[in-house]
Structures are given as C-alpha cells and as structure tokens.
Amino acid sequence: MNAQDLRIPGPTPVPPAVMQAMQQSMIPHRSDEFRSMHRELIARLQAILQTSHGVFALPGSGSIGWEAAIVNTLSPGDQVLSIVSGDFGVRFAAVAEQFGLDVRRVAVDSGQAATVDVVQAALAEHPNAKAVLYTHNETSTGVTNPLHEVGPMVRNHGALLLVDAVSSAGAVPIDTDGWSVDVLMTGSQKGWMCPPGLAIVAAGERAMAATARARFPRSFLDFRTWSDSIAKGDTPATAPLTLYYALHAACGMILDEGMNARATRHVEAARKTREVFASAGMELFADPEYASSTVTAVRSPGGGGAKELVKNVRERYDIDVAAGQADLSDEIIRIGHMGWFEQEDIARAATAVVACATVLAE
C-alpha cells in the first residue's frame, strides 16, 4: 500500500490525495482564495469534531496543545486534577507543573480505564479543582479512557474539562460538545493521517469565558487572537499553507468516508489485530472493556525483550512497530491501526510479531 510499511501509533501513513494537496502552489495567506481554504477547512474540523465552537489549526506538534489548553483557561497556583493513565498523562501533568499549577495527579494501573467513579472521586476530594486534565485515548498503553461518561460529570461539578484527544479524534467519533468537553486537543499526525506539524484545538464557550480570567501570559497561543482572526478567515500570522493544503484534503476524506463508517473500519482492525495476538497466546495489555480501536499493546514474551522484538520485525519483514514507553519500554510492543490503513496492513503487521516473537522464544 505504501513503501514504508508504518504501522507505529504515529506518525502515520500519509494517503495519496494527501501527499498531492501538499504539492500545490503558495498563494498570499491575506487572499480572498486562503479565506475561502481556511473557511472550509474549520467548518470541516467543527463537523468531524461535532462541535459550533472555535477550532484552530495551530502550528506545532500535537503537544503544544497541552500548554494551549492551560495557559487560555487557568492562572498559576490554579489546582487542577491530572488523571494519569499512562506516559502521556504524566506528560500532560508535567507540563501543568512547569507553568506553576497545584496539580493533584490521580494515578490509574496501566492498561486500565480512568472511569467516571474514578474521576468522580477525586473530585470530591479536591472540590476546589478549577480544571480535569484528561487523555481520551492513552497511546502509551492501548486504552481509551470513557470520555463520554466523564465529560458531563466534569461538567455538572463546575470544573473545565481539558481533553487530550491525540491519538483518537479524527478516526473515531467524538462528540466535543456533547460531551461537555471545554478544550479538546489532537494533532495532524495520527488520525488525520497528514504529516505532523498541526495541533488542532477546538474550544468550547465556557474555555473561551475562561480566557478572560486566565492570567497565564500568552502570545501566539491566545485563543482569542485565533478566533478574532477566524472570524476574518485568517489566521493571526503566516499559516503552514502546505500542511493546511494537507489537513484540508483529508477533512474531506474523511468525510467522504463518514465516520460511522470510520469508526468501524477501526473497531474491525482492532479486533482483528488481538485475534492474531489471542491466537499465539500472547497477553493483551489494555483491559479488553476499555482497549482502544486505534493502537493495541500486548505484552512481550517472558514480560521483557519488546525492543529487541521491535527491531526483529523491521529487519525480517520491513514492518515498523513500536515498543512501550517509559516504564514499559521493554515490556510492551504496540502496533498503531489509525487513520490511512487496509486491513491487510494490519493483519500482516500482528503476524509479523508473532512470528518474530516465536523466533526469539527459540
């Protein structure tokens, strides 16, 4: 399908239609024909993001829309509540402890679900929290958290929900305001099955109250910058024309698509991915109520040796998966199944595992 057989949770495969938007001229980013790009392409990112809110496609890696998020809606020694259901939630919390927030970080086992009791209860023990930090799919171990169920909770206690949706807006549906998301963050390099570069970040009207309040000095991050000049059709300073070209291109695909049946597309990978894995006897990381449709962990053999698995399938089979992170560097291998794929892709990419696994087991 593609020369280089990626199948990492990210970057991911890059489609052709995509790849030929990006080769399109420049053209002055203060012209009526950026405007009418620039007009259509929020008016997409809002329909795949089901949301009537602010949507700005930010330069930066997905991570910048952690400190987006923080430095628009909160003031330092704000105390907010970090759920941490993996690496990407201690990142997450990291950064709110560098800007100087009260950050009470509220710990789950990995490969398990931070669920609305979960959040519900540390809640009640930090009434006072002014925001959730939260991870909707947690790439680090192949769970995706009940969004759906926390958000309107989050909401009905008066707290802002601040969502990392990296690795699960773009191919699965979220519904950003029915859920009660205030800001919901991703990046162009997973799901939207673009090149990285872009942190799309979509803001609610309680986020966008909250900018008012916030006390964080910010620039080029301001929400309310980003919205005035949206309002225009602009952007509030040179946009990345080639990477809007690609974000632009893809929306449509997406759409095309629909995501319901995008949706399916990824649950049907995900499952037909641990089958493989089931299959050679090799355990499944995430708890199965909670695994996520876009990247599946399953543990090493003999609890060890996952790097060395990794590098065994790009040198026998030209495939590359990725191993854990952090504390599971070694103990894990995850295998990305988002955005741009066949199910083939897939299925040869879990076989391949297997078979490496079985060969270093000898």
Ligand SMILES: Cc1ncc(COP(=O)(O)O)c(C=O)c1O
Given for the second form:
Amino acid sequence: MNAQDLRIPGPTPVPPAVMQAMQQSMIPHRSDEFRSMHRELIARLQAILQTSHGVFALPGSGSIGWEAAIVNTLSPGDQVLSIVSGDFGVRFAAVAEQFGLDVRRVAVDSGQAATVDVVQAALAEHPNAKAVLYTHNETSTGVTNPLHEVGPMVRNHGALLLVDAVSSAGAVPIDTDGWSVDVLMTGSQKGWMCPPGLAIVAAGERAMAATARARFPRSFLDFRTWSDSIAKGDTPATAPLTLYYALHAACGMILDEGMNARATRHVEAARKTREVFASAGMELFADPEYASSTVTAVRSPGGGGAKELVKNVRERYDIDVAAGQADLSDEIIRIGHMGWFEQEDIARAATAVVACATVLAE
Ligand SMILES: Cc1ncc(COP(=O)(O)O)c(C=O)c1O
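Having gone through the form predicted on its own, I am curious about the other one (the form predicted in complex with this ligand); can you provide its structure?
Below: every chain and molecule of the assembly, starting with the one above.
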C-alpha cells in the first residue's frame, strides 16, 4: 500500500475496503452474480444522488459526462447558455462549442458564485436557450454554486439543466430530482473515494425524453442503450468490473456514513482549512458565502509562486496539494478535502502550506 498523503482535489485517497473490493476475481458480466451486484450498485447511486431515474456508470473520466449530456439531449446549432465560474465551466463550454452548439457564455468573476440572479438574467437575455450548462462545484476556484436555487428556476423557464457535479457529488448531498436537475454528471475519483475511470451520469425524465429529439450522432454514450440494458441488470458492453466493485463498496461506505454526517464532515474540514489560512493572514480565494466544502483555494502570498509552494510542501512534508489552473496556475493553492479523510489529515496539509509559505516569504 502506498501511503501517499494526497490532498489534491482529485484523484482522492481510496480507502482500504475499496482497494480490497478491487481484488475480487473477474466474473462473467452476463451472469446473475454480476446483475445482482450491478442492480445494487445502481440502487446505491440513486439513493446517494436522490433520484428515482436512470444512473449510468460510464467507463471514462469525468469529462465524458459533458459529452454524454450534450449528445443525448441536444442537436447541432441549438443555443445553450454556458454559465462559467472557472476553468471547468470554460471546458464544459468548449466541449459544447466543439459539437457545434450555439454557445452563449455568461461568466462571473473568478472566486465568485453563479447565483440564481446571474442565471435568471442570462435566461432573460437568451430566452431561446435549449439548455443551461452549469458547474455545481467549481474545483478550480473552490466555489460551490447554488444549484438548489438555480435548478427550480431553470425548470420554470423550461430549458434543460445539465450539471457538472464532478467534484461535489458523493461528498455532499445533492437532491437531483428535488432540485430539478435534468442531467447530473460526476467522476469516480472525487467524492466517491474510487480510482479514476468512471463518469457517473444521472438522467432524469426530461433528459430521457430529449434523447428521442436529439440529433447528435451517438453510439457508446447513448442513454437509451444504457437505460435499456440497466433495466435488465446489464451494461451495453463489458462492464469495467474492477471499477464497479470499487464503486459498489464505496457507495456502501457512503450510505453507512450517511449523507448528513458526510456533509458535516466535509463542511467541518473546509471550515478548519479556511481557519488555518485566515489565522496565518493568507487570503482565501472564494467568496466566503459560497466557499466549497470539498476544495479550498487560498491565494499564494505575494500573488505568485503557487507552483513553487506546492513543490515545497511536497518536498518538505511529503504532502500533495495543488496549484491553480489556467490563469490562476501560479496564483492560488488548492487543498482537496473530498471523500475519505480524517480532520487531522486536512489540518496537517493546511498547516504545511502555511509553514512553507512562511519559509518562502523569508
Ligand atoms: C468540476 C470538474 N469538472 C470536470 C472535471 C473533469 O474530470 P476528469 O478529469 O475526470 O475528466 C473535473 C476534474 O477535476 C472537475 O473538477
């Protein structure tokens, strides 16, 4: 077992029980044994994501979720509203553009949230938008956008809501059906405590209805095929068994912990991390009202040198934290507190960042 002190916002540490689950032998994927595990896996995912509709565990990294959501619900030339609050919003919009959608971007300042007012104003300006592309937890800035308010408002407007919840789902409660989310996507290597390799996608009733109208070509990612297979306990192609074993075990752990207790643990880790930074005089990056409970971003003292600081933390403390992304790559440091951790793991990482920042400033 490696004892990597991994405090980046994904991939995240994998607990021993999940590592052990991956040791299981291969079984025929067209067998009752598989179907029974698979049915239980889907039921667990539905319980965690609070949806009674289809959930598909697609082989691929989180990014495939963007593509799956687009090709299944939209058609070339459709207008979509891309709400951008950081680098992952930029990437989601770029995928939409690569597919030939008419992308209208609405960006908020980095570190700020895409509030319901922002989205409402954007929809008023672009009333013909067929879909809103929204990032729940912007991993690049440490902001959680208010999906619970945005979802019902978008539903009321009538546009589809396609949500990137890659770095929030599994760690914090998301009421997919109750918040009127049409497609919600996440990645196994984040709050789910699994290795990278699965994009978990929930598709609601309106999304499934849209699959019949959508004119993008699609094959492997076709929600209809996945839905038909899952109804029989199957997957359309050979299931990535080892990752399914992992996710099945991890979901069991998540449900045993309980989503409320899990949320409290994450909120507490985030609060303590912010406290360590604030008491050292370091400037937190996210609007405090919307600070994420799965990732905290702090400005590198002096406004630069984040990469050097991250390297220092690695060399002196053997802890991996992350620098920023895109234009923030050297300006901020990010700590992931997502999935499987104890409070002291996170406090140790935050304290190490502060210690290295102090040494570098001398
Ligand atoms: C919010 C968000 N969206 C999408 C992705 C892309 O996921 P992946 O790298 O697994 O393709 C990430 C990865 O960090 C993410 O944090």
